Partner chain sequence: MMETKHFVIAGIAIAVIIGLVAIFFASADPDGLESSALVLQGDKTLTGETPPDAELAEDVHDGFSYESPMPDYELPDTGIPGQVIAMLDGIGISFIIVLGVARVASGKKEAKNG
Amino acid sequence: MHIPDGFIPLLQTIIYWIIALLFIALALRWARKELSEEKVPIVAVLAAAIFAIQAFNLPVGMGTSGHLVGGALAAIILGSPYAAVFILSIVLIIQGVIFGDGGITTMGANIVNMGVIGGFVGFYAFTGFKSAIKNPYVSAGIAAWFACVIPALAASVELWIAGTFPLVGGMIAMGTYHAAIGVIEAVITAVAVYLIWHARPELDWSTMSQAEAGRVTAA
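Would you give me the structure of the chain only, in the form predicted on its own?
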């Protein structure tokens, strides 16, 4: 899902960078307000874990690949979609600049897809499913599946707009691979949420009242 340089025209990459920078600014505001000393190690562990799970790549064809995302995990554990933007931006910058995984010009698009779309879909899917089925761990798994598939579909649409992918073929390829990969991400996310919330119950904001949760998830 890491879009390399040259797959999107420069003018379009500038638009994605502007969107990404807007959300990065909001994520930095979240970090200044919410990152206490107790949460910093969690952020570091999540960043390292997401970096590692994204190393699991499967070739999709047409010059791109599929992999786990991790946006839902970050958003759910830390109680805000901006946490996913914050962590995924760090991960993607390191991957792109140091390891050449994903382009520099297209990094804005990658942050939008995995950090912004992945984080917001994962967080709000989790809150919605939890309200419906009352099980936070199953909800986390379902949310993680959507947060893997929808960013992949968004990337395929962006590549179609860029003239790189055919729309139908790209969506089928990216959607099919990430629907399968998303099952793995769902299991990993559900298990990770269970283990972290049992080890650090103070992080389990999902049991708070609506008003309390709103304060936790504010940017």
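Right, the form predicted on its own is done, so what does the form predicted in complex with the partner chain look like?
Only one chain is given; partner chains and other molecules are left out.
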């Protein structure tokens, strides 16, 4: 769902860049306040894995392929939507600047869609489903599906405002493909959350009380 240069007029891309920079500043504040020394290498390895898995396009039928976005994964593992903004912003900058995946002018929009919307939808859908169905891994999978589909619908609205896609046709096409791609996002996210939280149980904030979470952060 990386929007290329030329899909959004220059003036509109500036607005998305401003929104993206605002959230990047908030993500840096999150890192300063919440990111413990012990978690720094975990954040970095998560970024490396998200880069690799984003490059792996799996067929989803309908002549289309898709890959994990990773916003929900980052937000769920690290317990904050700002973790997704932090990791996805840097990964998207690297993809755009070095590998030509996603535009430079449209990078702000891509950060807003995949990092900000993906991260916030992934995080809050996870906490919502987790409190309803209790199972953290199923909740992570469902949250990841929404964190793939909703950013795709946001992108189709942005492309409608840009005059590139028609509104209804764009939402039908983007929604259909990303509903299928979201299944990949859901399965990989659920498995990855399971593996990571079993390897490092202290990262599993979802089963901790507030006091326990505070102790782990302080440790």
